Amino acid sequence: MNKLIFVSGGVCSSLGKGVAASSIGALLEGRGLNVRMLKCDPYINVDAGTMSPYQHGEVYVTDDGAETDLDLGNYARFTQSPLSRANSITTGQIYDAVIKKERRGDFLGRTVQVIPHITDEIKARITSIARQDEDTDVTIVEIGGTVGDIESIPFLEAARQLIVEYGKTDAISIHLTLIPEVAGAELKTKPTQHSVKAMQEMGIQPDMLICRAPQMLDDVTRRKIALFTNVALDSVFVSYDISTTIYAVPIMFFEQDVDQVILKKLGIESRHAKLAPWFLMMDRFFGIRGTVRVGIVGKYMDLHDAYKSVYEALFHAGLECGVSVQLVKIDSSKIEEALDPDVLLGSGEFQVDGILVPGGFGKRGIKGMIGAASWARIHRVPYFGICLGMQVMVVEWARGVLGWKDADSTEFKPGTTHPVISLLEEQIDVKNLGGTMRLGAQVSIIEGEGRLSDAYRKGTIEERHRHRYEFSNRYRDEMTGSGLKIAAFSPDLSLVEAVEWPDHPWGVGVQFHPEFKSKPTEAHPLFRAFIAAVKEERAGGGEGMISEG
């Protein structure tokens, strides 16, 4: 089996096709399919890696270091699908193999043009994703863009000629559009309509339709699509709003059929569905108690996206723990503006019950952070570094309580007399590997008791990482002597992997990022365990500041 589903989008972005490719897969890898998820996207930087996060939200890292589209965070969290740099395609990938070719005479001195060569590059690197593995049966493709944008173009032609060539029965187009709402409260088809003619236009005639709305629509508007669209009209399905959580979304599909259309629609049998895991997960969301409040200090506040990961793991584990986890979003800026933190995180103006500091580049709002971890290390309240966090967290312990006030990262502080942070180059005996960054999945042994082991309950950890500096060797041992465990190491011992704080609550610190890992039907161990944590403290009121070291 080898069937094809391109997903399309019109009328406006941020519809959701991310979540709605999604949720397809889930259902049906619940009807016992292997699905493999890939995402177009029509810009043409290489990758996401040097984007900002306020342009384009966070970056999604892969096993095998790939920096992706925030989309393919969605696949990971609704799917079992397996991700890597061959799951994601940009326009900038499909013209730089395209001109390698041209470069090289591989086509022979002929004229390279957008059709053959740049489509048939798309179409190559779309079916090879069912080629990587002979037991996948369906890919699902999400095609980015809105139809009708001039960069979308050459994948909705590549989508086009490789329906053509699979056949209706074994590729589909399900086309994703708006029904907005005008004033009185009356719906709109029109811009449904009009998307669907641009999609023939481009010679796709979409097989079924998933319409955004703010209801569910009737069946007289549903009959008025199908109608003005020639999509038949038990394939045109509502995606509309919810108040409790897009990881609904998936129950909402299958209570409207859409896995059973699709199958029938691909020619595959129909199988008993099994989403016991959605319910279950849901059951935990109508079961919730009580709330936490967790404040995010970081420098990318001002767009939801940029820690997507981070904000959909606290939900998973606030499912597993049994409490709303209501996200206190903290501009670290503000901390360094405020004479005493507690004045904002205690008592204040936000009044949290756990810090996490997040992954991030550069020197702003650094000294924000260290802000935080200093307040809740005394004040013993639930910390979570995560990458940059655990930097920002050595860096306090050396200051705060080894004593050294200039204690910093050479990426902050190139001149400082202690670089408990720095590039491996920098440090000593250890021998030079380079400035490029760690990507990808790492091993890590978990070194004693504590809170990772207690966490993960086993001894080797694989995790992904992005960063480029560590914590220095040179000042290892001088770390640990003032009471800081180490809690986790590279296999070949040279390199820090993790770092808690003694006699707290719960301070841990991981150079690598565990939210790209967390699904809404199983939350990560280490951001269950923080949130546990956090409940804990909150219902036992906390055991009171501790004195300087």
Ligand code: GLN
Second form
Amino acid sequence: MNKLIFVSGGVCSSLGKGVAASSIGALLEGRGLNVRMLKCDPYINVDAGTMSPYQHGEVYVTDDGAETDLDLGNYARFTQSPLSRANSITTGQIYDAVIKKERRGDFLGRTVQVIPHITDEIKARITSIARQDEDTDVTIVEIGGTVGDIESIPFLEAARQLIVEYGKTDAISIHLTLIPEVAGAELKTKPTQHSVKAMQEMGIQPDMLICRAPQMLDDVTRRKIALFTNVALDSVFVSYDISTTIYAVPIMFFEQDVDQVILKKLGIESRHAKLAPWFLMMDRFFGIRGTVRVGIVGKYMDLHDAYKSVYEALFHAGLECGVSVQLVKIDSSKIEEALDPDVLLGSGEFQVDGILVPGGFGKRGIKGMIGAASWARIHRVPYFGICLGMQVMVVEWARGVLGWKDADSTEFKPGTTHPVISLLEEQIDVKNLGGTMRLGAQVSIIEGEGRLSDAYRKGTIEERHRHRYEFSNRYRDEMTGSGLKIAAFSPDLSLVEAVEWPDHPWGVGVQFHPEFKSKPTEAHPLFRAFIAAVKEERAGGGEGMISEG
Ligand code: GLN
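Switching from the form predicted on its own: structure of the form predicted together with glutamine?
In what comes next, the whole complex appears, and the chain from above leads the way.
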């Protein structure tokens, strides 16, 4: 089987196209199909690696080290689709490839044009997913942007051509739109009508519509939409606003028979739906009792998407620990300015039960992160440091326990006399910023007993990395001699991959990014262990401040 589903969006952005595409993927997997997810991004950046978290949210890293759009994180959380460099394509990559071919002379003197050369390149990338992996039953292609945007045109044109080439039973178009509510009036279908017209102008008649609306639409409204858009009534679906969780969307679609209609359109014989993990996840959601407050101390706090996978992973862990995790987003500059971090974090404005310092780059805000780590260590509050958050933990240890007041990372203070975090050797000659960090899946070996081994329950793990700096080996002896535990190494022992605080309820720093592998149906073991510790702290399990503080 080799079927294509194109998911496009209209009216405006941020309708949840990624969640809709992923939910469809989850439902088709529930029907026993092998689904592959693919994102087409119309921007000219080659990948998301060099984009500011403020502009574009987090960079999602795949096992093979691609720095991709955060929608791939949605795919990873909702589906089993393998995700690699091939599953994320951008206009930048397409043009880069076509221009390289032109320079090589591959086009034999012909004029190189958007149609057919750019569209052929897009089509080749889309169809290569199924070609590379013959188990693929369905490839779901999400087209970024909004129909009508200049940038999306080549992708929609490629979709149109593929729908014609594959034929209607092998390739379908699902279009996501918005049904707004005008104050004092009813729900408005006109933007949806116009959006479908824009698709028709591109030569694509959507086979199914998913209408984002404040509530479920009545039959009269759905009939009106069907009439004006040429879409069958049984193919007009609603993605209504929900107060529970985005992970309820697969079941919301299932209840409307979205998957049945897709199977019918694609000529796939209906099979029993196996959605037990999703129903179990919702049972856990409704079983939540109590709340914990986790302080996320970072520097991109105004944009939720900047740490999206971290926030999602905390939520997943909360589901498994039976608690709602309140995200207390703390701009680290606030801690820098505070006279007494304890008042701020402990009893005052934030009152957190745990601290998480996520990944990041650049000097701004580091002092506040070190302040938060120091507070968590001394007050025995659970602390989870991820990538930069682990490096911060090491710098804080050097300053607070070893007394090296100028200890730092060379990323922030190149001339420090105690560079406890320094540039990875392989990075010394690197000049370009794009795609040049230590990236992707790496094996680590867990050392001895501790929080890490308790969480993973195995000695060898594989997690994804994205960094240029690392724990400096020349300080290993003094660090461990003063009590800091090295909890994981690279297999050749050359790199420190995780550290733990001794005699502390839960203080773990990891050089990798576990958040990328957490799912709502199966929380990441480290996040689960962290939230379990936070829950205990909240329940009064904390043993109070250590004397040195
Ligand atoms: N800036 C740090 C480094 O490059 C941490 C990177 C990160 O947190 N992803 O090593």
